[in-house]
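Only one chain is given next, in C-alpha cells, and it is the form predicted alone.
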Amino acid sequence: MSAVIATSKLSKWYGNVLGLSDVTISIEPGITGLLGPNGAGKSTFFNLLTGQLKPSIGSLTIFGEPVRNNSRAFRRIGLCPEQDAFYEELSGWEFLTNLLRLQGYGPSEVAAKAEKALGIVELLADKGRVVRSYSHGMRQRLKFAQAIAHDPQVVILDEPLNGLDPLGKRKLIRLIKDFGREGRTVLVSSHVLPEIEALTADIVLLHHGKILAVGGIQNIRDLIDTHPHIIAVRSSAPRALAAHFVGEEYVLNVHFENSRDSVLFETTNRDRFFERLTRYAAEPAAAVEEVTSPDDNLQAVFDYLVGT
C-alpha cells in the first residue's frame, strides 16, 4: 500500500522550544498509535497534520497534497481534539449540524449527516440536551462524532479515551477499530500503552518532539522485558513475603517500601517471578492483597529507550 501520510524533516519549533524535530516518516491505511508521554509532541505533530500550524522547516503531505491552506485536504481529515471546544449552549444537535454547514452541505445532507454519526456514537437519544449538561464520556463521544460526520479518509484522534470510564473505553475503542477495517487512515494517540495495544499492532513512539522507534507493540514490551523489572506486591505478611524470593536467582533486589506493608521486586525474568507468586499466593498464610507493576508503564519504556 502506498503511504497516504508523509513527512520529510518536519520540525517545529516555539521559539527557543522545539515541539517537534526532523521527523519523517510514512503512514499507511489502518490504525496507527502515536504514543509518547506528555510533552512528547503529540499534539503538535496532529496540529501540523490538520494545517492548524505550519512547519518550520520540512515537508508534509496527505494523499500527495500539501495540508496547510488547502480545502480540499481538509474535506479528507476528520479532527478530535484533546481539549474540549464547545459553544456549551448549543444542543449536541446544533453543535453538530453547524459544523456540517460550515462544511459546505446543504440541509437535506447536513441532517443526514449528523443523524448518522450521532447514532454511530449512541447520542441520538440525547441529540436535543445542550452540551453543558452532558457527561464527560458523552462529551468525548460527540467530539468523536464531529471528526467522522463529513465522511474523512484520514481520522486523527488526540488521547480519545481520556477520562473514559472502562464501559465508554470499550465502546470507542470498538468504533474506532471499526473505522481501521474500512480502510481509512486512523491515527490515535495516547500515553497509555495498553491502550493503544487494544487498538493497534503498529506505532510510532514520540520523545522531545523525535521520533523514538517505529514498529510493532512486542517490540516495545521486548525493550521492557530486556531490563530488571520492578514489581511491587502488598501483603499483611511482608516479611514472610520477602523471604520466600530471597535467593531466587531472577530476583536482584528485595526491599520495603515506608508503608511496610508493600515490598519492592526488581527482577529479570517477570513470567517465573508471577508464575512463583501465583502460587504462594494461593496458600492459606500468603495474604497477598495487591500486585502492581511501577514500570508496565510507557513511561519507563521510554526511560529504558533514552538510557535514564
Second form
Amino acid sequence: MSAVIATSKLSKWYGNVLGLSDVTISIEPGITGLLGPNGAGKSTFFNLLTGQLKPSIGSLTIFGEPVRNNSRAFRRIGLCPEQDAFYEELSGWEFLTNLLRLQGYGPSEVAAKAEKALGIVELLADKGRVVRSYSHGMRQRLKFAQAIAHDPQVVILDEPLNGLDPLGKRKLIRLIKDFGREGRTVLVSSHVLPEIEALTADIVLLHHGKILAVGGIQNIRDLIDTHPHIIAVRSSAPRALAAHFVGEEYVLNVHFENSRDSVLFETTNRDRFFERLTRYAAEPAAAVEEVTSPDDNLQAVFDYLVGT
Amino acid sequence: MKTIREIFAFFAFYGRKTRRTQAFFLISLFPVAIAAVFRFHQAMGGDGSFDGMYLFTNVIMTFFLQFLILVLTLFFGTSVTSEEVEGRTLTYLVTRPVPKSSILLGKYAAYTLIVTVLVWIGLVACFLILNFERLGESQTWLVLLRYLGVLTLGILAYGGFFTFLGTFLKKSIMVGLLFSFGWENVIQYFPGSTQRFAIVHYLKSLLPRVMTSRGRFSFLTFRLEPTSGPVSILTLILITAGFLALAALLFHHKEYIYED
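The form predicted in complex with its partner chain is what I need now, so please give it after the form predicted alone.
The next block holds the full complex; its first chain is the one shown before.
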C-alpha cells in the first residue's frame, strides 16, 4: 500500500523552542494513532500537516503534494482541531453550511452534506440552536462533523475525545472506526493510551517533539513491559501482603508508604503480579482494599521509555 | 473570484449577527439622535434661523468623517485577521480549498459593506431630518451623494489600512487608535505638503468648500490646502489597493500560532 501522508526529516522550531524534530514517517490508509503527553508535539505535527505552519526543515506531502499554501489539497483533507473554537453566534447548521460552501459545493449539495454529517454526529435535532448554547460534547461532535462533511480522504483529528463523557467517547470512537474501515486515512491524536488502543493498533509515539516508537500497539506494550511498574496496594494487613510477594522473581522492590497501610511493589511483570494478587485477594485474610498504579499514565510510560 | 464571493457571503452573513455590529449600529445612530433633538427644539419654537444644512456639514459630517468611520473601520478592519487568531477560528478557514488572499479580501469586502451600511443609514437619516425642507431641490440630493461617496472612499481606504495593521501587528487596536486620533487628527492641520500624509486630507479635499471656508466650526478645516479631486480619488484608491495587497501578501506568508 502506498503512503498517503509522507514526511521527511520534518522539524519545527518556535524561536529556540523545539516543536518537532526530525520526523520521517509514512502513513497509509486506515487509522493511525498519534500518542504523546501534552507538549509532545502532536498539535505541531498536525498544524504542519494541514499547512498552518511552515516546516523549519524537511518536507511533507499528502497524496504526493505539498500542503502549505496549496488550497486545492483541502478538498481531500478534513481537520478536527483541538481548540474549542467556533463562530459562536451561528447555529450549528449555519456553521456547517457556511464551511461547506467554502468547499465549493452548490446550495443543494451543501444542504445534503450538512444534513448527512449532522445526522452522523446526532445533532440534527439541535441544528437550529446557536453554537454558544451547545454542551461540550455537542461542540466536539460539531467539530467532527465539519471535518467529515465534505467526505475527505484524509481525516486529521486532534484530541477529538477530549472532555467527552464515556458514552460520547464510545459513539465517537465508533464513528472514527467506521471512517477507517471505509479506506480513508485517519490520523487521530490523544494523550490517553486506552483511547488510542480503543481506536487502532497502529500508533506513533511522540515525545519532546521526536518519534519514540512506531508500529503496532503490542510493540509499544512490549517496550513498556521491559521497564518496571509500580503498583500500590492498600490493605489492612500490609505486612502479610508484603510477605506474600517478597521473594517472587518479578518483584524487584517492596516499600511501605508513609500511611503504613499501603504497600508499593515494583515489578517487571505486571501480568504475573496481578495474577498472583488476584489469587491472594480472594483469600479471607488478605484484606486488600484498593489497587492503584501510580505510574500507569502516559507520562510515566514516556518517562520509562526515555529513561528519565 | 468565486472563493472571494463565498468568503464574502459567509462574513456578510456572520458579521451582521455579531454583537459588535449591533453595538456599532447604536453608536452610528448617535448623530441621528442629535439631529432629531435639534429638529424637536426648532419645532418647539427654538432658534428658527439655525440652518439644518449648516449643522449637517459642520457638525454631523465632522462626527462621521473624523470619528465614526475611523472607529468602525478600526474595529472591523483590524478584526479581519485578528479576530480569527484570537478566537482560534482561523483553522476552519485556512483548511478549506480557498486561497488565503481570498479569505482576507472576501472578509474585508464583507466588513466594508457592513460598515458602509451602518454609516449610510446614520448619514442619510441625519440628512433627511435636517434638510427636509430642501428635499425638492436636486442640488440637495447631489450634496448627499457627494458626502456618501466621500465617506465610502474613506471607509475603503481606512479599512484597507486597518486590515493591513491587524494582519501585521498582534495588538493592532492601540496602534490604530494612535493613528486615528493622533496622526490623522494632527497631520491634517500641518501646513504645506505634510498634511498630504493623512488620509483625511484627501477626503476633505473632496468635500464641498462650504465645510472648509466658513462657519463656527471652520477652525477644524481652515488650514486645508486641497488636493485636486481626481488626484484625491486616485490616491485613496491607491492607498486602499496598496494596503490590501500588502495585507494579502503578509497573510499568505505569515504563520499564526495560537496563544495558550
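Bear in mind that the values here come from a model prediction, so they are computed numbers and not experimental data. Rigid core (definition): largest C-alpha set, two forms, superposition within 1.5 Å. Numbering follows the first chain given and starts at 1.
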Discussion item. Would L241 count as moving between these two forms, using a Cα shift of 2 angstroms or more after superposing the core as the test?
Written reply: yes
